[in-house]
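First comes one chain, alone, set out as structure tokens in the form predicted on its own.
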Amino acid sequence: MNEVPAIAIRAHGLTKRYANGRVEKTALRDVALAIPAGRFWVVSGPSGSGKTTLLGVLAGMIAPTAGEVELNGRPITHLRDHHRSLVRRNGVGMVFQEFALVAGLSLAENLLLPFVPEGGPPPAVCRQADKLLERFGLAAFARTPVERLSAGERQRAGIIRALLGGAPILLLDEPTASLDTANVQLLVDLLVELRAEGRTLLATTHDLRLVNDPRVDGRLRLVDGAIET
């Protein structure tokens, strides 16, 4: 018999509303998902539709109206700010879309940088910051400024980054959004090797390149702020 995989990411009843003037938007409507650890799933639908801030919601960086989220079978939604920014810290690496690096500074420093307010990083950080740019390509580039790297080398930059914690979830916005079609597909590759490794990831997109690639195994759209059925 098949051993049914655990759910690493779980939500329902997601909602989430914003106060613009007189106006309320509603970004979220009643979202519910469960994706499988060990999967690689994306989310697709128009700009404008909520896909950025489920990411939030799903990340702990944005508090839901209403609504929970597990993340390996934990609740977050209603922890306190220091131990949902743990559960960032350790389960969870976000990759952002533009990328959040900061220019001025080398590709090494921007990959450490989170972990200076906590004094630096520790020795075996470093260790697998080095392991990692080896792994990704990037190794003869750590001390370049990272505003000379190419959009590709930019984006698997944020992906090395989200790996530092060694979470186990790997949250992508909008991976492929200023990649040509030969880095979309070495992205992909990139990933579908993090998930042989065991790693659950979910990834926003409106491109169909990323969409209908076949080693994607589930497939959710979002319009409006609700799941479409």
Ligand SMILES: Nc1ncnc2c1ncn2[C@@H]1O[C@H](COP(=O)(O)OP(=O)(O)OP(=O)(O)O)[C@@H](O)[C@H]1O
Second form
Amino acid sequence: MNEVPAIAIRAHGLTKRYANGRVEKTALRDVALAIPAGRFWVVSGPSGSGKTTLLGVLAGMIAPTAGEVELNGRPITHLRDHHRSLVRRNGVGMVFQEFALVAGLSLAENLLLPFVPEGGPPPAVCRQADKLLERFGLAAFARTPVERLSAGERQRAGIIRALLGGAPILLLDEPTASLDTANVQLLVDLLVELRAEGRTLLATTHDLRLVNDPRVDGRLRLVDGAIET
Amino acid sequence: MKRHLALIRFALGSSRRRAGRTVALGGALALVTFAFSAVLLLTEALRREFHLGAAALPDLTVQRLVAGRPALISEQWVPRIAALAGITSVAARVWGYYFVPALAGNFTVVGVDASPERQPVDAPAVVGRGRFLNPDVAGEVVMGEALAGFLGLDVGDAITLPVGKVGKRLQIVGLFRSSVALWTADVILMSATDAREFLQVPAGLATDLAVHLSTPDEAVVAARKIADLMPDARILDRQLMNRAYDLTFDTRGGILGAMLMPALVAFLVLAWDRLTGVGPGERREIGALKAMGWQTGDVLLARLWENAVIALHGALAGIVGAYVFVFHAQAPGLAKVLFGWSSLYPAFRPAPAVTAGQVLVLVCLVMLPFVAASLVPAWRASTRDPLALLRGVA
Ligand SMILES: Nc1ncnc2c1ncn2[C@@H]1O[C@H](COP(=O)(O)OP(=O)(O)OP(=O)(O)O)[C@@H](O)[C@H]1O
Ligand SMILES: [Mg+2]
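The structure above corresponds to the form predicted on its own; please give the structure of the form predicted together with the ligand next.
What follows is the entire complex, opening with the chain shown before.
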């Protein structure tokens, strides 16, 4: 019915300056973007161009110096800490460039960690976790402490954890950096399935296997903190 | 409830994951608690000993002073003091310290009139084993349990102690037990006649007079009356002694506390930051938890449980350690500092006495400040941007 799809991720005027001691580093300059709901977009750009910073700001994990972010029509930038935690918990799933796994815990424990403050994962989530572990070839590692896993295995763990929350928006930071081609295909297949469920996907990457995949709906390029047109 | 259980399980897992920190933290807290508890338990135990011992004292003790020293007192004073108003009984006592060169130690010899109608009102006559003295039988003694144990003697044994140049043979007919360790540590009870011989107290004289009052609270009034009657008397008031004793203990405990304080403070300042702070790995972990949607409150609650469990174990270990140190090892070193009398009472064993209240106070004293303080750095970390924490730049 809706000819023009709703905008799931909208940002305007996003600027982020880091204070590196006395030197200031501008990681984002007046970024504006609008990603329609149910689409799969990628952001590419050279190393240090601000991709991680952009995703962090969009996910409510970094406070921007200026600008505003709306997720599914709801502004999140000026929310208080408590409500931003809720956004991170329920509004977005994020795959971290460096995985953000907790060392000393097993793979399975890491996957279910977001559910601890709720008193533990519901059975449906446990079943889904088993399914995804199976799909990504990690079933045998469920009880293995994460620090013993390879980089690619940890990357897949980070992806599974982001998916388990069932968030409508998925932000993936370099999700293929440590993956072989077979696993890249597995991931893109899965992302396409999620898109079919109506979820919105935004991945940063400098991986041409991902950028050039024909199933990607839209492409942005970030250079030195600004969107290149 | 489910949330708390899940967070507690996570917290316990964290303390296992960070075993090094857990052990260092628990150990440090155990040490601090140990130092505090040892002083507290020892002072309290001895205070209790003294009060129990004082309870057995007469209301007033009358001595005679000659040139400032206690001298023997004539038994003729007994009826004259007994005639004063408010006085229920007066007893002449023969007792004193008796030095045994072979043992290089002092006994307290107490003469007892064992006739049933004049049972000693102030002797710790709780006979543990054997029997009490028979009236008018010479050569029998009843000994404190602790002293007998120290000398390796038992009921039925005989000892020969020198009186002047000759030895006097004494038969141990009983051992007495008392809730007051000081009593049993060096006291020998014998007939008044034998005691006079040992202590060289001639007939008609006594060491002091034990006075009991109908109203113990009026001790000051009675003491003044006796002093008027007997200008060279020194009168010891039990209630006054209790108060003076408490004061001494508080001062000594305070001095020791003051000596311990700088060491504790230095230790705490050094250790506090490391122990309560969050290391780089922990900051990353807090960043990860916040990034996946944990609330600051969730992070702090997990932290609280983790530290509370560690602190509780540390504090309890410290208290148990102090208990063993004070009541089983007789506080080597510490007792000497506090009281300086370990040579006087070689077999001194304070009766184990710990109340649940004391334990609770100690545990709270250690746990609350520590747990509260350790939350501050965790709270500071968990209000940073999660991604900055993950990068290790916040
Ligand atoms: N917390 C921070 N403090 C200071 N400077 C930062 C911080 N985070 C990022 N920067 C700087 O901001 C710039 C952008 O960083 P960002 O991580 O967003 O780049 P990126 O595009 O993700 O790079 P890569 O492709 O290598 O992951 C970099 O120059 C980086 O040094
Ligand atoms: Mg990056």
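All values derive from a computational prediction rather than experimental measurement. Residue numbers count along the first chain shown, from 1. We call the rigid core the largest set of C-alpha positions that still match within 1.5 Å between the two forms.
Asker: When the rigid core is used for the superposition, does Leu164 move between these two forms (threshold: C-alpha shift of 2 Å or more)?
Answerer: It does shift by 2 Å or more.
Asker: Rigid core superposed, CA of Ile76 - does it shift 2 Å or more between these two forms?
Answerer: The answer is no, as the C-alpha of Ile76 shifts between these two forms by less than 2 Å after core alignment.
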